[in-house]
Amino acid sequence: MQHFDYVILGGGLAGAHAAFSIRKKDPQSSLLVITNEPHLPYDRVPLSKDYLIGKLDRQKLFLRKEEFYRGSKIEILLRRVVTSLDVSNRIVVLDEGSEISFRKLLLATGGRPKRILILGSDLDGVYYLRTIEDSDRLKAASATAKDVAIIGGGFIGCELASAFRKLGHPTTIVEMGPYLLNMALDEETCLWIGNYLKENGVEVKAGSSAQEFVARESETGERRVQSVRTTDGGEIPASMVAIGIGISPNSELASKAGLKVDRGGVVVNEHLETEVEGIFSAGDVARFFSPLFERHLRVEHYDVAVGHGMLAGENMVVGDQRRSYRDIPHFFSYILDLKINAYGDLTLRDRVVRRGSLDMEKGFFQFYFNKGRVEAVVAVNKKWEEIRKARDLVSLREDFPDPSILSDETRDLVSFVGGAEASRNK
């Protein structure tokens, strides 16, 4: 049976820069990095822009080239699946059936796309993007699309919708709430959001769901999708169907070796560690205790992946001198000419104030409050100096009682800074 100091579980921007930041911490640990995939660790971001539209060099991906892993004697396994782990006994089981001990364990093990299983979901035509692989398919297919159609209208849809505009493909979003991105804005702007696609060419079709994919099949007995009958009693013409409806965490491997899970996260400290000393999680399935936010919150984005696989990696390492995350979770999303930032949890509102009118040009912020106190700020074609001090009220947790002062736009954001009350004498 083979031994490492540490053993990381995937291979995506968490256990990635989990393996960086150990070999920085400690550069002559024994050191595993354990990945489903057939590639070194890349970044996914660009899969749904970019590179699907072919202005991104594939190699570009990748965090970093095999000599690195080489030379930082970081150990990769590819195409191997963890099918168990015994947290008391520190043993992983590969799905060869050889067995890995550990002294410390990270747990990066991601997310995987949501299915939908109606008629037709076997179709030829009918994607899902999130590996490389994925996004090679889309473009290929993309090559000899004539009609598009989109399921979920969530920020990837958005965003797969917007590339294949640029591509020039009619293209139909398909998406069962009353309108775009309904789980994180709020209806007004998602209305003027769901306008400004239509006005680009890119057809909305909310408040409705996929009921079939219907089939076409060719002389050759090839059965691929030629539409999409919805549960509205429509049918959208698409000889290419790409689904964008969320992800489900990986987090059966831990629940099985009887970690916490909830919510299908791995419950993980401030530091993020499991109840079981010495075995981590981060990334996109972790559910982690946020100071900041004095609660649990499970992001699926760059930002936290990336801080939370750092963070880890050192703490896997230092011991005694651990640090809590306290980072303000941070996405960005590119749709057309939007440029959106959201700092924050986005979850938890009950007030949404806009400071700015909703325009292209000048763009606009929306400040989320739960019960007078700012959670979160999203941020339309802002520029970074008023970006960064919209973020800076987010992560102080100002309190106010009347929200509403935000939207004033004689006042500098810098003022607001120390609340409501301070704000009066500035």
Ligand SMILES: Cc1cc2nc3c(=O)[nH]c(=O)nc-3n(C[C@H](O)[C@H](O)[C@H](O)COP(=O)(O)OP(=O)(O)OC[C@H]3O[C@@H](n4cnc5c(N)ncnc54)[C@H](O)[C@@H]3O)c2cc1C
Contents of the next structure:
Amino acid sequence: MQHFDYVILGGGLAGAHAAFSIRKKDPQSSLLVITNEPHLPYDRVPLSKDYLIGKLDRQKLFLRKEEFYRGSKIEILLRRVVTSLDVSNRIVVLDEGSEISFRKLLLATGGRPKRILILGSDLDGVYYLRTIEDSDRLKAASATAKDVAIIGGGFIGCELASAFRKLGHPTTIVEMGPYLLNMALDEETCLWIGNYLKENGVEVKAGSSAQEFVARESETGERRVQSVRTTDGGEIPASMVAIGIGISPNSELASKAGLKVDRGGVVVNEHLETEVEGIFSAGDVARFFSPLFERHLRVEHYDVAVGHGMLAGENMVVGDQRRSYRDIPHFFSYILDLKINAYGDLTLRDRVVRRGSLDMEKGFFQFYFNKGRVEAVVAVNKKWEEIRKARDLVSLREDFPDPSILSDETRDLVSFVGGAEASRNK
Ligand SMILES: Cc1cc2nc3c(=O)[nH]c(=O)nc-3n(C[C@H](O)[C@H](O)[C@H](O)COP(=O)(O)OP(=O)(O)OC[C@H]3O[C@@H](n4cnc5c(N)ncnc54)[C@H](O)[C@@H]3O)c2cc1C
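For comparison with the form predicted on its own, kindly provide the form predicted in complex with this ligand.
Entire complex below, previous chain first.
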């Protein structure tokens, strides 16, 4: 049986950054990354954006070239599925039956797209998006497609709509909730973004979901989608369908191994370590304790995957000197000419305060409060200099007796540092 000091399951952002971090801190160790994909670690972010519309070369997706891994002695097993994990004997089993033992392990297995199981979901022309191959399939299909239906109005759905509009396709988003992005952002921002998309030619069908993908049979016997029947009785013409309704974390391996899993996420502490010493988890699959927010979070964002990976790698090496994950969760999204950045935990809020008018050029902030404490901020088309100040208010977790004070644009954001105190004094 082969043995490695460090084994990383998953060659996504979190897994790759953990490997980079381990190699820096422990240059002589043996280190293996196992991934079921046929590629070296790459960035998924452009797959719904510039790569999809042909504005970014494939090579630019990859985090490092092959020589880097060879030179750094980071072994990567491609196209291999880890089928089971034995935490007591510290062994992973691969799909062809071989076993690998480890001293420390990182579970960075990410997530997979949630599937829709309705009549016609197996038709040609119905796609999901997670991998390079998925993006390539969408790109190839869009070359001949006329109209596109997108199922799911979250960030992936809105970014796909943005890409297909840029490619000139009539595009409709079908969203089950009352408006786009309703699971992520406040109502005012969501409605504003929805209107912006509509003004730019995207049809939005909210409050209904896909009931059937209707087939058209070609002379060659191919069964291809031609429309989407929706639950409200409507029918949308669609020569291709892209589905983006969220992901399911790949945590089955962990739960079968007896590790604690909560709502799909592998539970780890602030050091990103599970209850089993030496076994860590990071990225989309990890439900981590955030000392900053004093609760467990699971976040599916680029920055968190990178930051988690780097920290988990470091903590796997340093023993007693482990550091806590104190970063403030951040995500970004580009939708046509909108640049959205959000910091903090967007899920817990009882009040939202807007700073600035809903203006495309000048942009605006929405501050999310819970019991007077600022929990998150969403910035739409704001400059970095301002975004940084807003982010600092969230990371300081300031309390405000009157949150509405943040809407006062005559005051610089920096003047709100100090929360309640600042509110009184100014
Ligand atoms: C199209 C797209 C656009 C995005 N855009 C943005 C954006 O604009 N902003 C933002 O903040 N975030 C964005 N994200 C999210 C961001 O890319 C993810 O949060 C990040 O990639 C998660 O990295 P990860 O390493 O945790 O997981 P993953 O990237 O999912 O990597 C996990 C890897 O593990 C492999 N694996 C799983 N199980 C096994 C197993 N048993 N054996 C072997 N290998 C296994 C998986 O196949 C995968 O390769 C986007 C995601 C997608 C898909």
